[in-house]
Amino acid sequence: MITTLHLGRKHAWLMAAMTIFIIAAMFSIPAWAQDEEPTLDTGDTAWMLTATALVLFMTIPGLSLFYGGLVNRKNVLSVLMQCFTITALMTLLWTIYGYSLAFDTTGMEKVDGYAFAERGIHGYVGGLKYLFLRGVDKDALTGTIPESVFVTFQMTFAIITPALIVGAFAERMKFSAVLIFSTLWFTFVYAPICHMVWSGDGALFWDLGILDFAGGTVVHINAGAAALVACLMVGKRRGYPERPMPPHNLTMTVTGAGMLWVGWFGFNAGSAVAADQNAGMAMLVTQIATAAATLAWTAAEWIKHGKPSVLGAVTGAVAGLVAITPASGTVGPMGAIVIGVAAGFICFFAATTLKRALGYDDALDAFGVHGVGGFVGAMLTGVFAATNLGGFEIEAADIGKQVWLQFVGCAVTFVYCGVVSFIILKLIDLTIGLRVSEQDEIEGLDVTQHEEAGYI
């Protein structure tokens, strides 16, 4: 009777010293959680070093060959040079200033609502923190992966956007303005906007919830803003519309959209900056809206004209690219198909039809596919990301206030990028002036900006 007297006392002090320790435990975990810093994770990374390349790899090579085979043979190089010095001019200015722009978040504060007055300017752009990347160095994270791959990989989202832009002023546009346009522009219109988007809490976008979850208001609507502006500004190509304007070579734009079409991959499915299910749904309803959209500007084309074409094909294909951009991280496969055929033949319409009734020489469709594209995702973006719809986001008796939110996000892009970008194009035009000379432009810009020629 001793020994389990003694045996009991024995288990109960043991109790009683597991019972303190799981007790001590349980307050201590959140303290654990709390204090855990990030750790880096070697799949994310691999993903994202693969990604980041992908991006470049849209810009040159892909829309370089892209929009060079749809221009004049005399204007060519002129198109794949200012691709080419944009992507050195933008990696440059990013390094020195640009990501501080916009991913500074010194100062923050999170303002609920529409209080626009009452947020600070940090609210709308950064500050210099990151200064010729003062603080980047080799053991840095942002999030599971190297500060240095995340300002690669956003680095190359600069890089494409102003890129793009080329398209609507492309064959009468001096070098030296555009390379002074795209200075200007990417400091006072694009890396606001990418603030604004996507540097978190406290910026304007991200706490009113507009869903941007790739790039539609940041880089799409972005550029197609200043598009339409910089093709009425510059002004009609000689001839144009009355003279025929053909693409001088339709097997480098078909090689161009082909890159475009591998390389959005890692624009999308990069964007959720980690190897997870989100990577793996932005690639899935990336293929979808872009399959769907090649098909429904092939019809509308088929229907119309009664042939459909290569230059059709390919062209709707970039729209269901830069349709299901803003949507990608938020939207399932069904989603992805509404969007992918309304961007084919919606932007099918403002390429064709609405260019032809304005009167305005978008000369590589830069407004009519991204501008408008961009407009259509972000729209639907706000409609199949509710659950009910097979998307990840809200609620279905939310719907109405995102698709609201959303239209909010693409006016504010939309005309803040288009008063911008006209003060920058009035002000190089009374300087050094915006376009060539009448001559130089008959001649071709290759040989009157580069002396070179891209053909014998």
The other form holds:
Amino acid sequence: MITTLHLGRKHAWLMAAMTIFIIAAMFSIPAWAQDEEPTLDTGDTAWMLTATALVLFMTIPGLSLFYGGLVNRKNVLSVLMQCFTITALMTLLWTIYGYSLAFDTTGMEKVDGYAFAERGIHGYVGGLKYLFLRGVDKDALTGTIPESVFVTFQMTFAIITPALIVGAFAERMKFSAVLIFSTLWFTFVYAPICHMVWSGDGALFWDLGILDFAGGTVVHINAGAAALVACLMVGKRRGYPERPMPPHNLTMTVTGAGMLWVGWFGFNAGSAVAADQNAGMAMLVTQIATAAATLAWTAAEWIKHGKPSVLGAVTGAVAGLVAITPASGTVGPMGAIVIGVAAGFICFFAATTLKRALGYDDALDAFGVHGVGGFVGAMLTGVFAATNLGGFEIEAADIGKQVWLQFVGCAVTFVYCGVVSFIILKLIDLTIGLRVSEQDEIEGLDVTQHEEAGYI
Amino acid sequence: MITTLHLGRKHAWLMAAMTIFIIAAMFSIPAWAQDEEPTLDTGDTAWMLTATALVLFMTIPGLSLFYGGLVNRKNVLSVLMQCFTITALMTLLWTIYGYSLAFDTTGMEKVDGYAFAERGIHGYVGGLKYLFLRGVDKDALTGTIPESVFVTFQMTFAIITPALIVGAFAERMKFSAVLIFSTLWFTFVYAPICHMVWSGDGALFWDLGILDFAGGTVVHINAGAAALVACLMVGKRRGYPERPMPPHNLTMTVTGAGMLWVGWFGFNAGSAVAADQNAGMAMLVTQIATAAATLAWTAAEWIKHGKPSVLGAVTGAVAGLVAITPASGTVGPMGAIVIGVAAGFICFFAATTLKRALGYDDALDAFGVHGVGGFVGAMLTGVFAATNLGGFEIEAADIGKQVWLQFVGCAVTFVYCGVVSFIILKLIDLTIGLRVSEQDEIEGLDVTQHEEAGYI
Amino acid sequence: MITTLHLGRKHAWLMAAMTIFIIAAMFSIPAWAQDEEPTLDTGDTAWMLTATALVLFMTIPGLSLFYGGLVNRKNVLSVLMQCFTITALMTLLWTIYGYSLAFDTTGMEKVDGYAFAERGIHGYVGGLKYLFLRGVDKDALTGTIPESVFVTFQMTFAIITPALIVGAFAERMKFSAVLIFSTLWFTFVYAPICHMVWSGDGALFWDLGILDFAGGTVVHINAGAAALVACLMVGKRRGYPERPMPPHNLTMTVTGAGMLWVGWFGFNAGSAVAADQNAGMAMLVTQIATAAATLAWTAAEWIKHGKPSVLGAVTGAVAGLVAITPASGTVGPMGAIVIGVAAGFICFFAATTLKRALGYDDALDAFGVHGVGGFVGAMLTGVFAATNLGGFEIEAADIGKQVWLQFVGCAVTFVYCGVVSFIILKLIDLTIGLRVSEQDEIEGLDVTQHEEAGYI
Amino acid sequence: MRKIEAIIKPFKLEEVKEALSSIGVQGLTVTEVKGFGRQKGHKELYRGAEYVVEFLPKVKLEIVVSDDQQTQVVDAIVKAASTGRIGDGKVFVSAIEDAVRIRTGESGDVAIS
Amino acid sequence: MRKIEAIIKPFKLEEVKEALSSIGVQGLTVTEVKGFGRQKGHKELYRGAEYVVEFLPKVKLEIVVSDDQQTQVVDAIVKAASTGRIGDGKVFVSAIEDAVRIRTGESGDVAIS
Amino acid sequence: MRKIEAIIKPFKLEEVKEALSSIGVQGLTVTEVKGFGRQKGHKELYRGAEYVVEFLPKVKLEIVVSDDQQTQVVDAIVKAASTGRIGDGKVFVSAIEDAVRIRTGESGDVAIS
Ligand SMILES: Nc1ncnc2c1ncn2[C@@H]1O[C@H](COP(=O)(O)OP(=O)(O)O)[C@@H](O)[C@H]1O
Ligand SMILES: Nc1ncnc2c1ncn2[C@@H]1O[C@H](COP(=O)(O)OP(=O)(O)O)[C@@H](O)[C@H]1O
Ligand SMILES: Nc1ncnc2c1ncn2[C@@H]1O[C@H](COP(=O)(O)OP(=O)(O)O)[C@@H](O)[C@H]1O
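The form predicted together with another copy of the chain, contrasted with the form predicted on its own above:
What follows is the whole complex; the chain from before opens it.
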């Protein structure tokens, strides 16, 4: 509790500042963008339909199994339930107002630099044009694909992001609190960050030229920051870290990891929103970085502990997938190897040494892998996007500037997300409470929250 | 037994009537349809290849896991075996004569209304032109995709339908009886209903204008009706309902549910047989309805029992997927929400209260979810296809008529399927017997039917 | 040990001969091929992106689960770890030099017959042009798809092949030895065979006209031969065959089998490298042959042992998938049925009777299914490719010649792979040793090699 | 005090528990065990490898009762667990010197009543 | 020699083991069991089918000790395993006639020390 | 009658059962247990969290025999289960007052022969 209050104070100023600029921005003048007339491409559509299925597959059953295997057997269903219900809930929220808040580009205008006031509110969050998907006609297109597909594809990102955070507070948070947290977090954190990064000209990150091809900031740093705050706020699991808490079923975790890997092709190569060279190269570099991170983590364990473990290997893989995410549209194979290796080693350090040193209980390493891996990836994107390093986006001379921009992207996301997550969690704690009773925690969440048992 | 005999008598007349009109119809005159010259579209083909893989994925491993987790651990392999062998068996039957019975349009002619005699036999079942897939040349097209792909896509529907029925008679039916039942049911129920719904002009349901985009009648009501009859005929499991029969491994069930959800994109969006706006909107509404049903069932449980369960959430999801199936080509996002919510609540009622009240042992709720959910979906398709309700097919004024047509579709399917299923099961019972011995049931089907054990 | 030394002596001559011709071949003159100007097709690209994901899905989690369920619970993680790490390792090796060794066509020229010397080294193995994927530009195409996609697609084949071999030496080989073996085997066996079969004009098998659409020789016979040698060299598991070694979790195996089946659509239909009629027909025949093999194995068991088992059914399915692999581009539905039935029966015989008779301990039947099934498929490809038997490639009159060619393909692969695998394993055995200590084997590989446990 | 150990067929557990409850037994402890005895095991077959499972799933009940309850308890178990088929199981009786209820520290007969 | 059997709540296992180690107990054997007693079970609900789980997860410890250690061991267990809530479990004491260490064939008190 | 309880290494189960069968033992009951003793456990490591597994998998056999079989049975177990390595396990002998065969209701020595 002391820690969390401390956290609150520390960032209170920044939060206040943010709030002010958001309100201030409301008074700026919106403007309209013009579109060319695109036509539907069946190949692009085919790939995006598939990519959408793949990203959904990442959450159910991919991430669910990955996380589910890591907890105690008495809590396995609670994790599966949280992932499954979040999937359903985010789908409805996205349908009702999320897509609009994220992708309504009404009133956006390109603005140089950090000029908050000029940009207007809609540089930070979308309008309400698409409430209830009004206006998403069957024949509407986004680029060369039906807008319905784009809506669903983006929806799957809005699903997995809050689901990732589950890893931080697993095994002790009330189910009702999870749902309320996810709803508020989606509304006040995910939707605006998504808008700032991906909605196009006039959006903060977009205008600044921050590179985030497939969601390094929107998904991973965002989820990672919320995860860190959440595990601090919810507190440690009973007995942590004295009592060992080994994964109850690693075969489940490895299965989930395989599914995440496969599904991530939809995530990264799907972010090309086309079946083209960008998608192809995104798939290739995703594969390479993941492999490199897997081997890096394995090697780190082998060196440090004398034996490599499959939990290490799969965690490394996820770290690699996370790190290549922002980079996957702008780096080449060699950049991918470096990003993968870096992510493997650094996340290994974060999830083992750092976590133990600082003592927070990020139960399934949502911060250690997604937060840290996302940061590593975002920064190195700024390096390996350079054409002389095999990338496709920037000049060698601009590496320094781009790395700075990447850092800004990470920092703004981290701070904004951290502050708002803190407020949300605090509010929940003060009202219905975040945490189950000690007795319920001992008995397990499956029986006490859901009246069922994973295995008979 | 009394119940089942009673059932037999009750519907004997209808069955007789059906038999007569089918024979009568044989004398009518066939006619030929003309086709335009289509060309192959690689995008459409890419999507349909994928969709086919997704629908197969629904059965193995999706449905297998969903069902397998719900039974007692001593019967888990028997369920997996039934799903797997049905997959193989239906593939061969479809290849040998199923595709021909379902999609040979020889001798079909558009007929108004229910005019059975004029329509001819081929309004009810296809001919034998494609026996052994003769005539399905490598270069043949169905619309813009290779006919080979269409054959395989439709095959996966013919696979999953009998596999769904397994849920009704799980844990007590002889393996040999399952195979014989599936073979006969496929031949005398699935193939004709599939033909009536999807083979085009001249087919009963098609001519009547019954809307069934992706198989509400063909797959779900059909399977549901057979499931109800089957569980009545096979009888209750030993000890039902006094002895509790909790799922032996809910993690397996939740995993399977995730796979079903993901695979269902192939089912519904694949039913557009193209990578276009219809596919896109089908995917979107599928996602929305499923989410709505998940939350509806969860809410129902929360309200009624005080706690939501993950088994409830995933069952709700399947109910939503079932209900949106017939509607997925003709409703918009808001219709999808209503359909989902309705399916969630009504199937909750059917699988819990209704089943208990009536006392039949539909072991895994094949009827409660697929029969009831299919019915809800079919009826509401008639409502939300209306353009003023966000749909894409009918006028507001025609809702009443369409709902009636939808009802006719459900009723004919239900009655025809119910009667023929009854006959098939009766024949099997009188010859080799439907049910394993009591001793075998106690020991479990895995060891007694297959000489192996799920877990060591 | 006697067996293995014997094996060594027996094939030493052949190995020597091979070595000589490879060296001799180095002096021949390379030549350049000309390419037409292709353009990117989004539909083909969409399908190949998907197919790549599907083939990766075959290994993680498909094959991992299939194999993992079959071993003792104390070794389950070791199998998952081997598959996962091989995935990562092969990805990097493929990126660094594998793709180049396999698909650099520098210096290749079409040569009739077996003329080794004229062909030059590059008829057997590729050059180093693509080291580190240099030259695989974002915009480079292979046919109508980005080369990046082709690289990744082929990479997934290079991943699964060594992973298949794991089945032979499971439960007793050192983890470090597995990695070294996989690395060397990939380099000296996989890459050259892949080159000889698929790199185009000038490559041995290609020039000879050996038919191998999707990897019967490259993947299955290759893996099968290595598996046989490996299980002989590593020796039997402690207690085999006296002590029963039943699968510890068949639900896992059946799940993996379903995933293999679904993923195999990517493998076979993906080998068309387009979303066209070839892909469509490949999918259809894959489905049919697999179903036929499933039922054949099931029937064989039913007849021989009185009861069919799900392990039999799924093993039959894999046998069918293996056997149809080389044939899937050239046979029609009826050929597929025959190939499936033959594979089902013959692999049943190989994995049960033959293995027991000869006494080798191919733990998970990697040879019995992939080696034998691959051989059956390769030979029958030579038969059912004939147009009068429903195939699409050869004349009836050429069946004899084609079967001979197919035999040559199998024999060369088998011998070359067998010899080189033997040398590699011998070297490892003489240096770090192949096998864990008896004590470690008793305790289990999970704890002794990886310091973790599958289930708590 | 006496300890009654009963090895029974798993599907009889519920019935035996009911029988014991109805004669006032307040507590018992159940263990999943495998039994080897006269009852023939079944065959399992994995890819041609036959495997005779001689250890069959059984359930072991342990009930500590005061001396005077012994006969009644044994009888109730035998009655409820019997199917008349081989493999129905055994009941063993042995002496317990002391019992302590952890919660309260009480010992002797009162600890189990 | 005496056999001490303790049925405790699973999450107390670690603490009890520590307590026993600290008083010099060299070995013990642990079994996962299900207990039926005064402690109320919980409800589980599957698609409307209610199922009262009366058998709760417990852990059984068996420790064979020399006669003079008996009191000390029982006390240590009771102290470490107690939470004061219903369901904490029982300790039973009975006589063991002989013990043999398989590795060496030694028997009697020396086999367990 | 005597109850012989043997705690052995799991991979020795088959051999011990053979040995017992060959001297005419008609029945026994097997439980999977975890043993804590002199045998060092192994280390497991999960994302840097070390976890020393002190409870090792063992198998417990329970065999009730008539008094005269005691020595023979104990010897057979010790012989078959011994590897000479630490952790081979223990055999404990205690008295059984009565045995009943559930199927027939027979009691005494005849119930276990
Ligand atoms: N001598 C024994 N000691 C311990 N357990 C025994 C003994 N004999 C039988 N059992 C247990 O009782 C079970 C039933 O015994 P079995 O001989 O199969 O049938 P029955 O009790 O009907 O004669 C066995 O599976 C075993 O668990
Ligand atoms: N008579 C008995 N014989 C054997 N085990 C018993 C007996 N009574 C209780 N137990 C075991 O002790 C556990 C705790 O007993 P319970 O009555 O629930 O609480 P408490 O010990 O606090 O009174 C039970 O779950 C059961 O395993
Ligand atoms: N005093 C004891 N009471 C009950 N079980 C014991 C006792 N001592 C040892 N055991 C059991 O015997 C097993 C082997 O004991 P251990 O001390 O490791 O080796 P050894 O028997 O070779 O001296 C332990 O794992 C435990 O299950």
